[in-house]
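Taking the form predicted alone, here's one chain by itself in structure tokens.
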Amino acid sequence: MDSNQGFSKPSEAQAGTGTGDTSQAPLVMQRDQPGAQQSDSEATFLSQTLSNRGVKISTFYYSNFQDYEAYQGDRYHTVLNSLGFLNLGISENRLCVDLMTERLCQNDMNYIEEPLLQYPDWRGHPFLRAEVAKFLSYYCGSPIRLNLRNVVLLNSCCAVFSALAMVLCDPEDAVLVPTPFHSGFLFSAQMYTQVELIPVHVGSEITNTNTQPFELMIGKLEQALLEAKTKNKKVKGLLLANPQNPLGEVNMKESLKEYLKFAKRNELHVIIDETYMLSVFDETIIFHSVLSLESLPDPNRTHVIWGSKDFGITGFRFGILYTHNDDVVSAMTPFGYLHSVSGITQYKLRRLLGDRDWINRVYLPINHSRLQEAYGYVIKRLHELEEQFGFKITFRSIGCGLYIWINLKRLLEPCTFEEELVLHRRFLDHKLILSRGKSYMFKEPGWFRLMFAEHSQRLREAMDRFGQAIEEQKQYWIQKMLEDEVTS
């Protein structure tokens, strides 16, 4: 999530900067006023108590997570706080809280024994790892039965990625990652690992070398790798997401194979985030897990991440790694000392993941139906706004994930990241949080990720606020154009 809330005092819940960028001086924390047309920053004092690393982490946090703090302290509620923040910037499925609440309150979930109250196996309790192996074997379509010894459980997918980056890379090594990509991985890399994420830019426009929008061609990976080597960077891996966040793209099986072959040729590890594999709500789209392939070009360098997003239980705080590499499992295990999941939570997860009848018969059909309905509603509202304000909103019509990747560059004049920030703050002025393209390291200004997996009443209110912000931005854009004509 990109956080850009800017209020007067950084120490308060609604305080912070407002840039969402990481390019400012690393030892200075800054704050911006919401609605400012430029980065009108005011430097705060330099901490004398933190290490340089601590200041950098704190600066990154103040630059990226202040709207989330504002949201936590001022959440929207239909009755109690109708003027609070609505958050369509964080990727959480809130459509099936009723189903999950009912299932998690059933009698089979309410069990406590002594081992659940004590330290677990740092990789996760064997009973849960065995259930995870069966779950992934079934839902990933694995041609062989997956083994519990290849499973590692930590307290989030980002924790899994951080630990993986640390055991696969040395400080200042690099990992290739196609952009736009989930900004949480950037935060994880910067906070813990000192591993550089090198963006592999894919464009939205069709060109001679870009035959499809946002198409990741092997040539782009080859070029990015070559450029990194010319700069004496040691590239150790490739980070992919399938389905992709924020694009919602699902990789074709042949594309997956090509990426894996590229990695094998160059002796790169491949980390594949399959967090949204069960959130494909369009029946015409077929998801292929990397674990479904008959054979992997380099099994020892292929690692799969999955977690809580598909079930809308991000508060459970769990992330799963599946890897065929025993050495990686061994090196990952100590991270459970710092990032383990409580035994009681692990027991509930075992019961949940093992209830395949409920998942297939109740949860997945209803979840997919509700995702489809919410997605359709947002697309309808976007088309209405296009007609109302007379401009084109480009968006990715993809039937999976929890979000829509939309382009509002026609409201930016000039089309720069500074103007993208102005629009982002305009949404914040209306107590609406979106994620902007800059936070995904995307090179084209004007793109935003809009999460639609929200209850219907809150989603209607959020889209009303979205429309109000668009109307103000359109008037701002017209006024700016007139001023430019007068001065030219």
Contents of the next structure:
Protein chains: 2
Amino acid sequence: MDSNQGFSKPSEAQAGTGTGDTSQAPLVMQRDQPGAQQSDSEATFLSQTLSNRGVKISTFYYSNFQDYEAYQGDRYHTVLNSLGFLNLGISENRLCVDLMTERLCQNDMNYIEEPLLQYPDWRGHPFLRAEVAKFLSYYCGSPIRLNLRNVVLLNSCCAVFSALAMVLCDPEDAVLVPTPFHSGFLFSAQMYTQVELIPVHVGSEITNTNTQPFELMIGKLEQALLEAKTKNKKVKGLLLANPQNPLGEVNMKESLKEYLKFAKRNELHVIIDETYMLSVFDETIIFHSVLSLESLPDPNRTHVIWGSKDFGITGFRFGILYTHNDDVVSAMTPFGYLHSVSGITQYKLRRLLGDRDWINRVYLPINHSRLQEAYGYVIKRLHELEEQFGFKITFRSIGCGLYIWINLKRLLEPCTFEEELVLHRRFLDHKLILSRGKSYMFKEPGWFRLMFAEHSQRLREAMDRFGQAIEEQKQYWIQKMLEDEVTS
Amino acid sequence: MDSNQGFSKPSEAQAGTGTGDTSQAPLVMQRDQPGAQQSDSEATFLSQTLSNRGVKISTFYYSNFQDYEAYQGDRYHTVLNSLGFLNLGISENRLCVDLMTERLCQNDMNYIEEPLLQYPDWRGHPFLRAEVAKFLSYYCGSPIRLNLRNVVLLNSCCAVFSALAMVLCDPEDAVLVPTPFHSGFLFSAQMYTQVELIPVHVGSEITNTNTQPFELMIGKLEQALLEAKTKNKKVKGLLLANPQNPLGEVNMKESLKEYLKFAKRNELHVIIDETYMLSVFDETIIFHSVLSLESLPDPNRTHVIWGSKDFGITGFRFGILYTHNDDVVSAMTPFGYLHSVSGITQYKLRRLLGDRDWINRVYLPINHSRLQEAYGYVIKRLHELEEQFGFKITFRSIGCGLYIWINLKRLLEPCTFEEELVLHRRFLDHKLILSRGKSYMFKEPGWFRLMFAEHSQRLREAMDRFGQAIEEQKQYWIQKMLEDEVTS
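Show the other one: the form predicted in complex with a further copy of the same chain, since we just had the form predicted alone.
Below is the whole assembly, all chains and molecules, this chain first.
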């Protein structure tokens, strides 16, 4: 199967010839697709209809979310659509839908009262913020009781990050981001903020500046900051994720403190995304929230984000900010006007987060056990592929998060982002979506994030497809190696 | 009661001395309050913490939403807080909470399935967009069957307007807006879009250019467009509301067509807000949706917004765009990433909008009858006040929407926006929130929008407070007149 042909099917559907619902007519998207030509009349019409920024945002979206759009229009279903896309590219926990459905259908959830139907407090209903403060106090292991006044609820972690970037940075200001870093915030930064994210590359191999694979050393941060200043960039913050995404690792407590001290020394805000804090499924690993620290080096410049991922309810569309900085809370408030969450959803969320007995006795043990099992299954399949095809597949992930960061650069010839894209498209040919390293701003081609928190039957099918794609890629790789030998 | 003292209470609570939850410490807000001084150290800290745009958005918000913030922290309750704020300033229908609660608690509403818990289609779940298309086809009286492909769902009408302005306009582009116009969109335009809203003043009095009070004549639009062009402004669109807000009137079909033709002649987009289309409670009034027209002059540049107001569920946080323009749908899609609605809310909304039997036989007749009654009650109270105080109170509203646009300029001496603010604060002293003309970009001081869709007991209490404030204002007015006589 040719990789370019393989992806033509969803593109056709999107271009309006399909019968499915995703058949929007995205002229904008076509422009961005490789090989697509835009006629003069189309361009004129587009420029008359859409603003420049409208075209820019669309183009960025459709070049980064092609797979997602295709998936929405052609999702795998065991019976109804067994040839549809399996999506191990987006990160959402699908392992506990049964538990969550059961909990959400209980009587205490279906409650309506007048304030839930009316305009809310733009920071989130006080009853929910109080519950969130209690929840974070407990699960982050905070030495002090956290306060509802420091909580802001918006309709996704990305919306929280976007609003925070608006409030802390002016256009053209910059934020340091160790990469690979998850693509959600990278896209969010594009939409409104005009904030530049400066990647601080953390490499996979040991070098002079990289004493451990994927370890963010303070020296790298210092160097990146210095380089940015040399270029007259105004660096306002440092963006971190702990547990890391896509690396699937947690920060050591000492490292965390070092990052916070570095930020304080340089008067940088630290935005720390702790989205997967309850998805540490290996019991030997200890997660340290910044909110657990006895004292924060710079509490007014430390801002924590948490959201829906730990409960597998990305469809709830909520994200939470916790910050000790009252001015930031105050300045974030107006953003609730355009990014708020429905009252009935806020109510359910309160019931959910407040049911500590269920979370501790039912949800977390079962969820962690299922994550462990799915993770183990994928590792086993990767080892089988190594044996089958006789090449080493290295990967990161030590037992937290929903994903494994896999090194497939041995299958690229040459090892370039063009060839990474070829392999990515080969997965798509097999109706399997992974996310590729380039979308994480990673500088080494050949890495992919594989999300494993999927039902066993679908995960099995996905790994079968993965194996088929790898087999095909191996043949392609051999062919290229032979051609190289002939030409050299 | 002194008007400045009167408003100091909520401000104090907001500044952090209160015990309530609204006690954020908004230095930003203090800056904006009349008479508040900002110390150098405060200013330095703020400028170090927040971005310039963060300060700007906050300042705009807290100067326009002071009343709302006060209300959220000190809401009236018959038993628990009978001295709390009554809010006839924001527009939300509180008359049918009983009906809505009953409907939302029925069994068909509390349903969970996997896709509702997961990442959605950013345009809105297809099942809901299909229902919206059917709903609009029927209630807008569309001659063709509307298509789900032309529907975009975001998390409020304001978010829809904001995204639309992003997609159709570049920064500094302009949109014509007949004023008075409701403040929601005006605030939305401030947050992200940087689009200039050019007011086209529609006056209350008959003049050479105003042959009818509050009538938007094409000549005015032509003149405003010409003036804007003379100033080298790029005018991209025309923003309309039908039914009008705050005027409480509907557009005649012929006028509507004229506006659309004017827009087509000048290659302007028309964004038309039909939010109150089902809140026309006087049966003799006929509402014409643009979607009911046999043919639109420029379908690719005509975009309709509808939302939660007709059902009194502003807390659902949803807004809908219907546009025939596929490119606009396509370009709006990425905005769902930061403005989407939770799956469970989308499901309930689908059940609600699809229950035509309940809407037609139960909800609309009862809602319209209650609106009519509340409207009639307020009119009666206004007439009683006229008799009591011996001055004429004129107002607009012919039987649609949730509000009356009231002329109180007879009580201002002199008739300025400063004196309008004095009267506004006098209402606040009496713990009554109305919204004043200036926030609708209206050029004549002395007009207020009074929202009457409130429970009878609260409406009675609110009108008592209104009367007390008017009485006090009358005394103040007499005093000022006497002083004027002495000094002249």
